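A single chain comes next, written as structure tokens; it is the form predicted on its own.
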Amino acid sequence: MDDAVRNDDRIKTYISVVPSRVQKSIQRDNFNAFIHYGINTFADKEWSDGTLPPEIFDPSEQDTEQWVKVLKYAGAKGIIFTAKHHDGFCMWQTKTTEYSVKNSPYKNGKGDVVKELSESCRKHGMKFGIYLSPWDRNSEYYGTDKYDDFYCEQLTELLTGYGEIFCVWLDGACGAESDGKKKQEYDFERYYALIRKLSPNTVISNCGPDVRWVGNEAGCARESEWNVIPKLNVGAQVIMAASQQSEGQNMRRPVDILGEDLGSREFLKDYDEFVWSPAEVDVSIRPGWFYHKNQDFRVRSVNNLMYIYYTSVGGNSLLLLNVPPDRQGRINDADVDKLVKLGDRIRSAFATPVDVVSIEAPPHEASNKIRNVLVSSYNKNSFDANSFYSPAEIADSYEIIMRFKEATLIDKVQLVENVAYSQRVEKYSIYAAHKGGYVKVYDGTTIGFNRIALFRKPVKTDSLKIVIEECREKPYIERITAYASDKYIPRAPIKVVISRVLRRARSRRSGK
């Protein structure tokens, strides 16, 4: 077999990998909220060892309605709640252990935070998910053959007693040695099978087959995020090893355990098995994951939150933003202020799609004409749509020209591939009409299920040209939407700027 035929076969293999039904569901709703709240909140700790007395869990004004309303306003589509953290304290009326809210003063032991939050989510049209840490520092069964039975009982209670659960988020932390206990070998395959049986529409995230951890807890997304990656890179054990960080370590530092490039042709050539695996950027609005009063003045800025939004949600990744309630049981005013402004910024950024009067592209196949990509609403329900553009012939490049009703100040273009046909675009550029010609305003690589191509500065133009320069066979484009500028472009954090400069310098030295 010659190299050309071999390469063609490999490309066909890559584009045969597509998302599952549950992966499509979470990729549509690509911004969710994390809520870390429990006994640690009342002990001013990030991690506790399972010996804190239940009596300290006693919120005076717990208000899950407030949580949901604020997070929905910020733009989140769902909430994932810490039903049990590593300390083993259960936030529901469990039958599996006495270490739970049933032995706290909250509502005289009758409180059930999982129930209250799930009901608030349903009331306000938000999805509800759970975080259930496999590491349990309180359970007498941990490190024994009985623990997996115990853990599966807890999963069963949560998946059968609280309505629809859109996501189970499995942490990989396992620090049993620090407690003088035998290390528990988690039976993840058993957990997966139980979740699929009890709740087949539930996404299994982080240490799971449906959504992959991005590799850090600092809000850092890759510049080129691929969904089709080698099967070897998504194992739960790999994530577990990187998750075992002690409480004293810096939880916000970048931990690039999975590498910068997971899906280019050059990277994939050394592998034979591939999976569809979207990345999730999990990050806290504060330095810690649980609430600490001394961090009230260290809440992330709106600029930083918008930068994370554009590079995650707008970078073919999912965003999971942690917002921890305080000891009263409410989201603190400092966080509320930033979340309200974040929601306003997101809506402002996508308030005005530019009117397109004409669009042209290479001849289309079947009914997949180029006008199919023109839609007016941001976050349109994707993936199930039969409306998209695909050219009739495979070519070296593909040029799409959009002309507008009038010259408009533009700072972003949203691009979406129809991922029912996999992820195909590898490199593209955007040009704006200027003084009788075109000037380049954006260089891009991957698109996937959502790419927000944010320009470095707004440009006034009456026409854009998008050139797909490298592609796996031919593209299947679901949407192209240009947006009028709201005159706000977030600044990259200084660490990101320095990293980019160093990376470009390395590339120049290597001749790439």
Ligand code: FUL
Second form
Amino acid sequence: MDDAVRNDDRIKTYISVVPSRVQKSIQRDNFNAFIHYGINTFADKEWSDGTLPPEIFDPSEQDTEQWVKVLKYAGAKGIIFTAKHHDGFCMWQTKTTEYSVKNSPYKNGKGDVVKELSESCRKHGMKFGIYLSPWDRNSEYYGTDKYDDFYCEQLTELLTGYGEIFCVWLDGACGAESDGKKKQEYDFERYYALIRKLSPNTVISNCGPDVRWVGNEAGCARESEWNVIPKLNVGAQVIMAASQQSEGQNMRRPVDILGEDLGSREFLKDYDEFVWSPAEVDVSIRPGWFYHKNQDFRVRSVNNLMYIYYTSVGGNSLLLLNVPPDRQGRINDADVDKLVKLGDRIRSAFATPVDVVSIEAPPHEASNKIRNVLVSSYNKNSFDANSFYSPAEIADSYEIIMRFKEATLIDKVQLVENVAYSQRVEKYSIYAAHKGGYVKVYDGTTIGFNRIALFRKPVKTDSLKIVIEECREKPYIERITAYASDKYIPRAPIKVVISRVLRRARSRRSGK
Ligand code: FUL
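If the structure you just shared is the form predicted on its own, then what does the corresponding form predicted in complex with ligand FUL look like?
Complete assembly follows, chain above in first position.
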């Protein structure tokens, strides 16, 4: 077989890999909130060892309604709650252990935080998910054959007693060895099967098959995030090995979990089995995952949160933003202030899609549907596998020119591939009409299920040209929308700028 044929076969293999039903649902609702709240909150700790007395769990004004309203205003579509962190303290009325809210003063032992939060979520139209730490420092069964039964019983209680659970988030962190204990070998396949059986619409994240951890806790997304990646690079064992092993370990490294490039053609050529795998950027609004009073002045700035939003949600990844309630049981004013501004900024950034009056592009493979993807009245819920623009012929490159009613100050274009046809675009540029010609305003690699191409500075123009320069066969584009600038362009944190400059210098030196 000659190389061209083999290459062609490989590309056909890559584009045959597509998202599952549950992956599509979380890719659509790609910004969710994480809530770390539990016994640690009341002891000023990030990790505790399972011996803190339940009596200290005593919030004076716990208000799950407030959590949900603030997070919804910020733009999150769902909330994932620490039903149990590594300490083993259960935030619901469980029959599996005495180490729970049942033995706390909260509502005289009758409180159930999972229930309260799930009900508030339902009331306000937010999805509700759970974090149930596999590592349990309190359970007598941990490290024994009985632990998987115990863990499955906890999963069963949570998946059957609290309505629809949109996500189960399985953490890979484990410091059992520093406790002088043997690491439990979790039967993840059993957990997955149980979740699928009890709750087929649930997404299994992190140490799970549906969503892949980006690899750091610093809010760093990859510039080029690929969804079709080698099967070997995912899987609970890989995630666990890269996860936190000791308290205080610095997880704020730049992107890791096996590197920057997980899916370019060059990278994939050495592998034979591939899976669809969206990355999730999990990051806290504060230095800690749990609330600490002395961090009230260290809440991330709105500029920083917007930067994380653009690079994760806008970078073909998912965002999971942690917001920890304080000891009163409320989201602290310091965080509320930033979350309200974040919601306002997101809405203002996408408030004004620019109307397209005419389009020029290679003929569409189906009927005359190209306007569907370019008009501003796009409704993401109405799209199905048949909604796309795809050129009839495979070509070396594809040019799409959109003309607007009038010259408008534009700072971003949202691009979406119809991933029912996989992820195909590998390189593209955006040009703006200027003084009778076109000037380049953006160049990118991946698009995938969501790309916000944010220009370095806004440009006033009456026409944009998108050129797809490299692609697996031909593109299937679901959406292209240009937005009028609201004049706020978030700046990258200085550390990111420096590492980008160093990376570029390195690749110039190595001639790549
Ligand atoms: C880590 C944990 O050790 C942290 O406490 C936190 O829950 C974070 C989301 O995952 O691995």
